[in-house]
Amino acid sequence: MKKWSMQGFFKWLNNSESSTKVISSIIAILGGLLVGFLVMLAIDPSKAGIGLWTILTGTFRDGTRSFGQTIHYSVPIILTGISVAFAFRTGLFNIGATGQLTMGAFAAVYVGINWTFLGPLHWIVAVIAGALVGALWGSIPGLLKAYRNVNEVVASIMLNYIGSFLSILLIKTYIYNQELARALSPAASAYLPRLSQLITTHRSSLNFGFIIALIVVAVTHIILNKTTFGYQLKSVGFNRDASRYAGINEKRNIILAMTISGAIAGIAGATMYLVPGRLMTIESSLLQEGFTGIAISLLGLSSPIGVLFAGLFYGALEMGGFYLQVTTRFVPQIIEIIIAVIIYFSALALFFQKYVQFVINKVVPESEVGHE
C-alpha cells in the first residue's frame, strides 16, 4: 500500500500541471518570507529570528482570540480573491474589484442605516444589497467587453475611480455624519452576527462573514467545475470564436462572468462595513482589499479552494505583523514588504513553473513513475 501511494505521488509530481503550480506558489511564499527575514536582519540581526517566528506563529499566539482575528482579517480578502479568480477562470481580468467592493459596501451600509424595519432579516438584506450593486457595477465592463470589445482591464480600472468618487458623493448626500465627517453607523441589527455562540472566540471579531465566504467558495467551485454553465464560461475564456462556433452565446457568458465577479466583490464590501467600529469615509483613496485580492487570486492559482487557503495565509501574516510590532518593535511595514514580494513572485508563476517542472523531471526517479 505504501509503495502504491508513493508511486502515485511521484506520478502526480512528474506529470501533473497542478503540481508545478502548487510548488510555484510555495516558492512565492518562501521567497516573500526570506526577503522579509533579510530585511529584519538588516534592521536588527539580534531579533530577526524572533521576528520571523512571530510572523509564522502570530495566529496562535493568543489562542482562540488571535485565531478568530486571523479569520476575520481574511474574509474580505478571500471574497475579493474569488471575485478576481472567477473572472480570470473565464478568461477575463477583473481589476475593478475595488470599485465593485466600494459600491457594494455603500449599498450595504445604506440599507444597514435606513431599513431598520427589516428586523432579524436586516443584515441579510444588507448583504444582498451589496451583492446586487456590486453585480451591477461589475456588469458594466462586461457589457463593454461583450458588445464593443473594450478591454476589461481598462474599463474596470477606470470604474475603480468612478466608484470611489461616486461613493463619496452618495455618502455626503444620503448617510453623512456632519460631526465626524464620515458615514453614519449601521443599525445594530445590520451587523453580521458574531460566531462566539458557535465557537469560542473570546474577544475576536469573527462573525458570520466567514460562513458567507465558505458558501461563496463552495458555490463558485461547483459552478466552475461541476456545471455546464461553468464549462461554457471557461470555454469562452479559452477561445471566444471556437465557443461561438460550438453554439455558446459568448456575449451572454462574458456579461454573466463579470456580473457574478462583481457580486462577490460587493459581498466583500458588505462584510467589511457591516461590523462595529468600521465606518465608510469620504477619503478619495482606493480601498486596498480589492488589489490584494488580485495577489491572493494569483497565489491561490485562481481556484476557489486555493484562494480560501491563500486568503487565510494573508490573514495569518496580518496577525503575525500585529504581534511583530508589539513584541519586537519592528515596523509593521515589513509585512507589507513580504506580501509585496509574494505578489511579484506569484506574478512570475509561469516562469517558476517552467523551471520547477524541469527540476522535477531531473530529480524524481524514472523508476518511480513507470508502470505499477
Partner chain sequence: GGADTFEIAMITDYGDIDDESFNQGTWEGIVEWAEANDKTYAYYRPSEVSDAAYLESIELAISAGARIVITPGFLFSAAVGEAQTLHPDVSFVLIDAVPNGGVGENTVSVLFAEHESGFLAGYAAVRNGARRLGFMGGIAVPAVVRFGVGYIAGAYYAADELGVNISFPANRYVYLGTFGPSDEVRTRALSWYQDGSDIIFAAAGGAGTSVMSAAEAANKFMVGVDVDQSYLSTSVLTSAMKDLGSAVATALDGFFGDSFPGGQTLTLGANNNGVALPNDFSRFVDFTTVDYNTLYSRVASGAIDVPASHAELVSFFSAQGLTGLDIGASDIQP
Contents of the next structure:
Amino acid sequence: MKKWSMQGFFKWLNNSESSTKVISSIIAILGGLLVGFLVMLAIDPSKAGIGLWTILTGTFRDGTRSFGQTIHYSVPIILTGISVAFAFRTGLFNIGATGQLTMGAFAAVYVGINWTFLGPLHWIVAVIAGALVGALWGSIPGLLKAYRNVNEVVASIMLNYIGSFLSILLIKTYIYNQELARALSPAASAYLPRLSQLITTHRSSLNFGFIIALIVVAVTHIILNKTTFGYQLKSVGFNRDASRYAGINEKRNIILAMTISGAIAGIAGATMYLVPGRLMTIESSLLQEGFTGIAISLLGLSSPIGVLFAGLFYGALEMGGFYLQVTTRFVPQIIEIIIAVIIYFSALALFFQKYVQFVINKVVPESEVGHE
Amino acid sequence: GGADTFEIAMITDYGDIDDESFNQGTWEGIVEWAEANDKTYAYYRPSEVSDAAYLESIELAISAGARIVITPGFLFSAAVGEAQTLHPDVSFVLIDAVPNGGVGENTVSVLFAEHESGFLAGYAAVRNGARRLGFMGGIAVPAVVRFGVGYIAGAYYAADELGVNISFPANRYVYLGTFGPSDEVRTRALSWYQDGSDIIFAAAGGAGTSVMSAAEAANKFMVGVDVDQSYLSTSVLTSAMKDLGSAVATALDGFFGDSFPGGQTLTLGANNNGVALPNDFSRFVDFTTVDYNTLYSRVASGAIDVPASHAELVSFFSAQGLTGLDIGASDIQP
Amino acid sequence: MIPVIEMRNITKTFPGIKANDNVSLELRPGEIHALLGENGAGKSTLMSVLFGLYPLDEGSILVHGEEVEIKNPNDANKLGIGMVHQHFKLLDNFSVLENIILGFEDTHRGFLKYDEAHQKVIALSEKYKLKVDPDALIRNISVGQQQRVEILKMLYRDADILIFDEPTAVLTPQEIDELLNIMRNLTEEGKSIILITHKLKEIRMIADRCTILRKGKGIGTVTVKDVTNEKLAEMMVGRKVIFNVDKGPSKPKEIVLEAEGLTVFDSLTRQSVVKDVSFKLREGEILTIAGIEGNGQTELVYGLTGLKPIASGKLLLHGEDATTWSIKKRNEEGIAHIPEDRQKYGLVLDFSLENNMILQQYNDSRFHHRGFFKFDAIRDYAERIIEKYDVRSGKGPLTYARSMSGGNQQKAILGREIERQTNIVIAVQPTRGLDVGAIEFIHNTLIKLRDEGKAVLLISLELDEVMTLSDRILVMYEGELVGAFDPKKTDEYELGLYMSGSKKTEVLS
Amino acid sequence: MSSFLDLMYFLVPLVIASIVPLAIVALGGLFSESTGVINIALEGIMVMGAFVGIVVMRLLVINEVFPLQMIAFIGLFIGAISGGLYATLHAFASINMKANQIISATALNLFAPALSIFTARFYFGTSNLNIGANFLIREVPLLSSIPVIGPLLFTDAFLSTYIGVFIFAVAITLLYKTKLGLRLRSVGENPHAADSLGINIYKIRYIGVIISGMLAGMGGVIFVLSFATRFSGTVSGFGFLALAVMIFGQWKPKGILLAALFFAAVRVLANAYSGIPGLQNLTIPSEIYSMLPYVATLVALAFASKNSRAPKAIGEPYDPGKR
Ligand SMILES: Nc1ncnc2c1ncn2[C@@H]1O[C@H](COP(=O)(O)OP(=O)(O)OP(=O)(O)O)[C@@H](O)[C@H]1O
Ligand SMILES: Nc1ncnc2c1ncn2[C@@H]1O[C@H](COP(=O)(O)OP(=O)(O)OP(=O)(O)O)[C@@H](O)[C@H]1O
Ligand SMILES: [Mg+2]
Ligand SMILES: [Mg+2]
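Form predicted alone done, so how does the form predicted together with its partner chain look?
Time for the whole complex; same chain goes first.
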C-alpha cells in the first residue's frame, strides 16, 4: 500500500505538468521570504528573526480569530485573482478588475440599502446585483475588443477611472450619508451571514463571502477544465486563428470571458462592502484589491485552485504584517516588498521548472515511474 | 512572543502618521509628551478601513500593553464605542467624535471648534487684502465642513469691518473628493488663481500640497490646515490649526496624573487655546500679531459666536448684518 | 588548390534528433556544389552551422585552408559567407532597403547613410539583373522578388561564398532558369556556391559536384557528370526509387462545390487578391489549383472555408448558396480543410493531441453530455486517429502538439480532417516539409479519398506533385484563373508559362 | 479671463506640462515594446525614478550646493539612471529567463512603491519627501518677451518641459535615423531575421528595455516636479495612462504625441473648467468633468483601433531553436 502510493507520488512528480509548476512556485515563495528576511536583517538584525517568524505564524497568533481574519481578508483577493485569471486563460489581460469591483460594490450596496423587502434573500440578491453590474462593466472592454479591436488593457485602464468617478457620483446621488461623507450602510438583512459561530470564535469577521469564493473557485475550475465552453475559451486564448479555423466564435468568447471576469470582480466588490462597519467612500482613488488580484492570479498560475491557495497565502502574509507591528517596528510595507519579490521570482518559474524537471529526472528512479 | 510593551498607543483611521496634518499632528503630540515623561508609545495601522479592523487594531495595541489608546478620527466612533465596554480597564481618547452609545467612563472625546480656526483664517486673509476667496475641502466630513463654514464667516466678517466687498461665489467652495495630491487638484487650483482668486483655503490634507504648488506657480497665497504648514511652501500665508498636541497632552497628563477626565467630552476651541493660527505673521502685509490677538480674544470670549453649520451661518449673517452670502446649504453639505 | 570551405566531421544534435552525424563537405573555388537530401536529412542544419546560426557539437570548419570558429552570422559575413535561407528571413513591414542594410549598416556619425546604400543597391540589382524597388515594403512584393532581396543581402555584404537553401522551391521553371543563369555569372566572377535542392535536373543543369545527405549522415560526394539521376536518387533515399504513384482514372460524379465569380479582398490593402474566380468541383475527382506562392490561392481557400469574407460572387455547396455561411456551418456542411499553415491554423500547439483531434467536433454529442466532456470518448477517438494515421509522438494522446515533429503534426491534422467524414476535402500544400515516406502516405490517402467518391481540392506549388495527383489542373496567376489543363496533355514547362503569367487563356469551367 | 488669448496663455502651459511626462513615459514604453518586450512596469519604474531622483534633489536643495535649475537637471538625470537600472530587472527576467513579461512587470509595479515608502520611512521618518523648493521658471530670459509665443511657451514653465521636448526629438531621430534605431525596431518585428543578420537579439532588447527604464524614470521625476511639491511613493496611475497613450498612439512616436496631446488637453479642460468663464457656472457634477478624459479616450479608441499595429514579435521570449 505504502509502496504503491509512493509510486503514485513519483508518477505525479514525473508526469504531471502541475508538479514542476507547484515546486517552482514554492521555490519562488522561499526566495521572496529570504529577500524579505535580508531586508529586515539589513535594517534591524536583532529583530529580523522574530520578524520573519511573525510573518510566517501571524495567522495562528490569535488562534481561531486571527485564522478567521486571515481567510476573511483573502476573500476579495481570491475573487479578483480568479477574475483576472479567468480572462487570462482566454488570452485577455483584465487590468480592469478594480473598476468592475467598484461598480459591483455600488450595485450590491445599493440593493443592500434599498431592497429591504427581500427578507432572507436580501444579501443573496445584493451579491447577484454586484455580479451583474460587474459583468456589465467587464463586458464593455470585451465588446470593444471584439467589435472595434480596442486593446482591452487600455480600455480597462480607462474604465477603472470612469468606474471610480461614476460610483462616487452614484453614491452621492442615491446612497449618501452626509454625517460620514460616505455611503450609507446596507441593511442588516443584506450583510453576508457570519460563519464565526460555525468554525471560529465569535471574534472573527469571517463570513459567507468565503463560501462564495469557494463556490466561484469550484465553478470556474469546472468550466475551464471540464466543459466545452471552457474548451472554447482556452482554445481562443491559446490560438485565435486556429479557433476561427475550427469555427469557434472568437468574438462571442472574448465577450463572455470578459463578462464573466467582470462578474467575479463584481462579486468581490459585494463581499467587501456587504459587511457591517465598512462603508464605500467617495474618495477618487482606485481600490487596490483589483491590482493585487493581478499579482495573485499570476502567483496562482492563473488556475482557480492555484489562485485559491495564492490568495490564502497572501491573506496569511497580510496577517503576519499586521502582527509585525507588535513584535517588531518594521513598517508593514515589508510585506508588500516580500510579495513583490515572490511575484518576481514566480516570473522566473520557467527557469525553475526546467531546473526542477532536471532534478526530478535525476532523483526519481526510472523503474518507479512506469511509463504507460 | 517576547514583544516589548507600549503603554500609549495610537491607531490611524486611514492614511498614515505622516499625512502632514491630522494623524501626524496627533502622533507628534504623543511623541513629544511621551519623550518628555518617558513613557513607551507606539502606533498601529488597521489592515483595512472597517470597524472590525479598527477594533482588531485596538485590541492588538492592548495586547501589546497599551493602557491608553488614542484614536484620531470620527471613523472610530463605532470601534471605540465597542472597545470601551469590552476593555473597561483601558482608557480611550477619541478625537473628533463621540463614541457610539455615548462616552464611557474610561473614555474622553475631544472635539475641536474647527469653525473658529477657519474663522480666524478667513478673517486674517481678508484683513490682509484678499478680496476673492476660494475653499477646497478634501471630503465633506464634519471637521472639514466646520473649517469651511468658519472660513466663510470670518471672511465676510472682516469685509464688513473693513467696509469692502469680497467675492466668494458658490463655485469657489468645493470638496475635492480626495486628500491626496494630484495634477488634477493643481490644475483646478491654478485655474481659480488664474481666474482671479486671491487665496484658497485647502482643508484637504495632502491634496493641499498640490494647491501650494499651484499658488507658487500663480504667485499667490493659500491657507494650510490642521498644523502649521508654512514649512511646506512659501505660498502658505497661514494655517488654520487645531492644537492636537495640547489635546493629547491634556488627556495624557490626566491619565498618568490619575485625573483622567473619563466620561467627558472636551471641546477645544479658542476659549481653551484648542485652535489658533501660527503666531508668525511675517508673510502678512496688513495683519499683525496685535490684530490677531484682539480678534482671538473676542472669539475666545464668545463675543463673536462663530457658526459651525450652514444654518448657523445664515443666522450669523443676519445677526451681524452681513450680506452677500452666495454659498448655499447644498454647497456646504453636498 | 585549397578549397574555400572545408567542413570536417560535423555533428549537430537537437533535442530528440541527430540532425548532422559526422558529415564532411568540401567547396572548391568557383564551383557550384549541390547538397542533396530528403526533408529532415540535415541540409539546412549543416549550412546553418556553416553560417554560424547553430554552434557545432563536433567537427571543424576551414575557410581558405585556415581553421575558423564561426560563432554567429557576423563571423560568417567577415569570412565572406552569405546565405539565402530556405524560409526567407525578412521583415515584412520594413522596406527592401532596410532589409538589405540591416546588420551591415554604413553610418556617418551614427546616422544611417540611406542615400549611398540606396545607390549601391540599385547598382547591384542592375549588375546582376535582380530587379527590385528598394523603397517597396517586403509585404507588398512577390515571393520571387523577396528571394532577390535575399540574394542582394549577400551581394551587398560582398560575400564570395554563397549558400542557396532550396531557392527554386518557390519559382517557376522560367524563374528557375533566370536564377541558374545568375548563379553562373556569379561563379564566373570567382564566387563559389553551395546549392541545396531536391531536384535532380537542376543539379544536372548547373552543379559541378554533389554531396548527398541521408538521415543526417554524409553518404558521399560525386562529380555530377559521372553519375546518373537514378544513382543520385538512390544515394539520397537509400533504396531504388520508383518515380510514380499508382493511380487509376477518375470517375467524376455530381458537383458538390461551385464557385461563381468569387472575389476576395486583402484585409490590409483592401484590394482584391482573388478576382472573379469560377470553377466546379465534382465528387470523385482531384482538382488541383497550381500557381506560385502569393497568387491568391491562399485567399481563395480562405474564401471557400470562410476564414475571409467573400466580397462578391457566389459559393454553392451541394447546390445551396453558402456565400455567407459561418465557418462552423461550412465545417458541418461537409468541408474538411487541411490548412497551409499547420501551426497557425491547423493546431492549438498548447493543447494536447487529443484536444486537437476534436477541434471542430468538441460540440458533437459523441464527446460531451450537456456541455460536460466525455473524456473517455475523446481519448478513444484520438487513439484511433493516432493508430490509423501512424502519428508518432512521445506521450500519445497527451502529447502537447508543440513538441511534435512537423510531419507528425501534419499527419495528425490530415487524420482529424479525414475522419470527420466530409465529402469535400480542401488540401493546401499537404506535403510541404515532409519526407518521402510521409509524402507517399499522404498522396495515397488523397487518391483513396477520391476513389471513395469524395471531392478533393488540392492547392500545391510543387509541380511534380501537381502532375502526379491531379485529374484536372487550374492555374492561378495574380488572383485569376489563367488556364485549365488535363495533366496527361500538358507538362511542367507549359504550366510554368501560365504560372508566371507569360501566357493565359479564358478558363471555361 | 478677458480674452481668448489669455485663456490660451493659461491653458497651453498646463497642457504642455501634462503632455511631457505622459509622452516621455509612453515613449519609454515604445522603446521596450518595439524590441518586443512588453513593459507594463512603467508605473513602477516611474515611482522608482521619482523616489531616487527626489531624494537626491532634496539633499542638494538642503545643502544649497547648486543653483536650483541645475538641481532639477541633476534630478532628472538621477531619475533616468535609477529607472534604467531598475528596468534591468525586467530585462533580465524577460530576456534571459524568458519569463512571462506581464508577471515580472507586475512585480516591479508592486515593488517600487513598497520599497520607496519603506526606505523613506526608515531614513527620513516620513514617506512624504518634500523637495523644499519650487522649480518653476517664471520667465525664460529673452524668449519670454516674444509676443504670443513668449507667454505661451516661455513663461511659468518647467525646465523639465524643455528637456522633455528635446529628449523626444532625440528619441525619434534615434529610432528612425540611426543604426541602433533600425536594429531596435527590427528585433521587435522579426528576431529570427535580425539574428540571421548577426544582430545580437539579447543585447538589443536589453538596450531597448534600459532606455525604456531611463525615460520612465525621468518621467517620474518630471511628474513630481510639475504636479506637486512632494513625493509620497506614488505617481497616481500616470504610468498606466502612459501605457494607454502608447497603445492609443499605435506604437509610433507621432501617434504617441497626438494621443498625449489629446488626452492631456481633455484632462486639463476637465479640471480647469471652473476657471473658464463659459463653463464655470454650469451645474454639472464635477465627477462628470473628471470622467471626461477617460470617456473621450475610450470613444477615440473605438474609432482609431480598427487595424492596430503592435510590433509583431511582442511578448515572445526569443528562442533561436524555434523555427
Ligand atoms: N532548431 C531545431 N530544433 C530541433 N530540431 C531541429 C531544428 N532544426 C532542424 N531540426 C531537425 O533536424 C533535422 C534536420 O533538419 P533540416 O532542416 O536540416 O533538414 P533539411 O535537410 O533542411 O530538410 P528540408 O529539406 O525539409 O529543409 C530535422 O529532423 C529537423 O526537424
Ligand atoms: N523548434 C523546435 N524545437 C525543438 N525541437 C524541435 C523543433 N522543431 C522540430 N523539433 C524536433 O525535431 C524533430 C523533427 O522536427 P521537424 O519538424 O523538422 O520534423 P521533420 O524534419 O519535418 O520530420 P518529419 O516531418 O518527417 O516528422 C522532432 O523530434 C521535433 O520534435
Ligand atoms: Mg523538415
Ligand atoms: Mg532545409
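Positions refer to the first chain, counted from 1. Each form is matched to the other, and the largest set of C-alpha atoms that superpose within 1.5 Å is called the rigid core. Worth saying up front: this structure is predicted, and the values here are computed from it rather than measured.
The shift recorded for the CA atom of residue 340 between the two forms is 2.6 Å, with superposition on the rigid core.
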